[in-house]
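Just the one chain here, the form predicted on its own, laid out as structure tokens.
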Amino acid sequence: MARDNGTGGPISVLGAGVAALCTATELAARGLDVELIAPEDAPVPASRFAGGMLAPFCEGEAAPEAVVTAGQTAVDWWAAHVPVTRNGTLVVAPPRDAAELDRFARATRGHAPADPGALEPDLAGRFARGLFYSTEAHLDPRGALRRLRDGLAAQGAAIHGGPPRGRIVDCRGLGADVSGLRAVRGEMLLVEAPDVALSRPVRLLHPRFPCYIVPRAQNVFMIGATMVERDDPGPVTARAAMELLSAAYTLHPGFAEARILELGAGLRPAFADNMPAVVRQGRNLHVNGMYRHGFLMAPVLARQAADLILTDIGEDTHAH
């Protein structure tokens, strides 16, 4: 039996992306009655276009230490709910950009020197050295979101597009009524490359447009992602597509014959400091500002939101 939420109704989690699904899943795991408010006509969540990399150490190149530290807990959280591949992350750079590899090594931790060809035979002879982040992992974002949603339904959580019935946890990204958010555009490609075999995410460093390539199903890869400070939900631009494909070709010439399955663009919500946060507004909460850390930080913020709600319920119970 679900625990009394202290509100006379379920906890109403608003949204259909990674923040909402992780939060609803965590609340349900704590024994709370949860409903997911996800209208069918709502905008496509940016997390559908994510890379699905659980790479806290690599993100430390630009992210605050709090993301690196807290993000390390994400792999185990995800592995408890969905399939996760724990093959680490490989970082490489073309010989002309060797200084980028040295800079990346100085800016991050959790890595060791690596022979790229020893880890990924398809890269043998193409890169003399790399960095290997052995504890990092990746997952299929769309498959993970689907499994979380199915898991909630299996537990009896209502999933509907009607009005909320209880205390609100708003996880709608840019659609939420919370101040201080801005949009950061990200563009990605999904390709099928029969001549390429990779077993882990590979980050290719470049001074102007670094990219990452993440394996999905057999011979299917996600190539991403641009980071553009622009509130433009339109289709992928020719410039972004050419830059991403050029970077992929630099990694492996087999990408020249890849078949483009999808080009996608999404708007990531971000606060001024690019740190995801749980924001309280009266009795309601916002879980927002995921920036580029959605799959890495959503479980962390979901736990924070659950802790706050359970503390409030305990205080309400004690007061009565």
Given for the second form:
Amino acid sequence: MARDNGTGGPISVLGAGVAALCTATELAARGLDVELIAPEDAPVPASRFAGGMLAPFCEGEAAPEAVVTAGQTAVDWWAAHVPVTRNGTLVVAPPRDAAELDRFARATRGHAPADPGALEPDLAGRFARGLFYSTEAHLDPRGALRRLRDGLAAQGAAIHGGPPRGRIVDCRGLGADVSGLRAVRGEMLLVEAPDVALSRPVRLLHPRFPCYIVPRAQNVFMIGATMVERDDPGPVTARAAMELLSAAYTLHPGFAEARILELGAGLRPAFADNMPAVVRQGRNLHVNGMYRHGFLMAPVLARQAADLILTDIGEDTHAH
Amino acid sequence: MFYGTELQSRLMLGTAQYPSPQILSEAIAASGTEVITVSLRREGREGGAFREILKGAGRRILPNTAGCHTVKEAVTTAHMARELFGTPWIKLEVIGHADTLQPDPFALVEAARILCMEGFEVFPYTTEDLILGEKLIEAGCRVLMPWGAPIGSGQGLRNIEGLRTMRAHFPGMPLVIDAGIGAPSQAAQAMEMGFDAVLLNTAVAKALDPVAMARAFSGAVAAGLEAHRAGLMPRRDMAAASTPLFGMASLA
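To test you: the structure above is the form predicted on its own. What is the structure of the form predicted together with the partner chain?
All chains and molecules follow, beginning with the one already shown.
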């Protein structure tokens, strides 16, 4: 039996990306009546192009401590809802960029020195040193989004194109009207590389073209991602494709024979501090600014949003 | 002195690669810089949100042509920069080698000539080569920006004698050490040698604490400038006693 939210209607979660689906799932889990407003013609959510890495320690290289601390709770949240691979993250650098590895080690915690070839046999002999973040995990973003959506539908949540019938939690990324938000363009590739086997995300450090490679099912890999301060959702540029492919080729020459399945570009919503946030706007809430921390931070923000709404409902009930 | 503009702070700061715009803004404030550089080649016209944040820093903006490999690209990017920022200043980079990011001296002079004729105030990213410097001045440049070391390498002043010669060869011409600076001591060294300013980016942006590092560079550049003005003592080949030997006991 769903709890009444104090206004009579359901909670209307706007959006179809990771922020919206996590928030709606969390609200439903707290016993609230939820509807998901996701019009057919809405822009493709940026989380479709995400890496799906649950890597709070690696993100700590550039992200504030709050991402590292809070992000660690995300793995268990996801594991309760979708398949998650807990295999850690491997970080390597080409020999001439060894200084980047030292810097990365100093800028992060939760790692141990590792022999890349011992962890990933395909990398044996290619990289002498690496960093292993054993507690990190990854998931398949598109599969995860689909499962959350199916889960909501199975619980009886209405999924429709609007108009919203209740109190709004706006998770529409750049489509939302919230101040201080900007677009950071990201480009990625999906390739099928029969000659390469990796069992965990591998990050290749480089002073100008860092990249990560996340294994998906059956020799499919996601190669990402550029970060450009640009509000342009257009197709992947040749430069981005060359940089990402050449980084992948540096990691393993087998990527030269890979088939390119998809080239994707998305716009990440970001606040000035690049920190995802729950923002109150009257009675409505915004869950936004996911930047490159969507899958890592969406469960954290979903819990925050749910706490705020339940507190409000408690106060409303008292007022009555 | 920089095209008629006097600068109190002689630290110029690049704006790429920071963890967030917020930290960038704090680093700019901590550095005390009066000039920030901005790249446009990749961001294009659609980078408006980031440009607004930079404008909000309230510093003079020196747009650059980073990432340009040909005269045409550099000139086009300079035109876009003038339109977007409303400044005649342009830091002219024409890259000759994608890996070392070494300037292409031939294309650099050609692009400088075109832009100077069009009324731009050109800050060319160059090497310590004297003839190249002369050609750039001949083309209309009134500032030269020799590299300390390859961009992003943090190696400091790789050819100290060459840079010393350059400083001596162009008296009165504003010279800015651009690129390759990794540590505040290297920035101080450049200022002690009589260079007029230092431009850097990675050393601050990629520090574990960019704001604190910006502050450190600010102090180092100011110290180097003051030391140069105060007149450094000449270096001597061997230790020299500074007190007279007369009166000391001879125990032989």
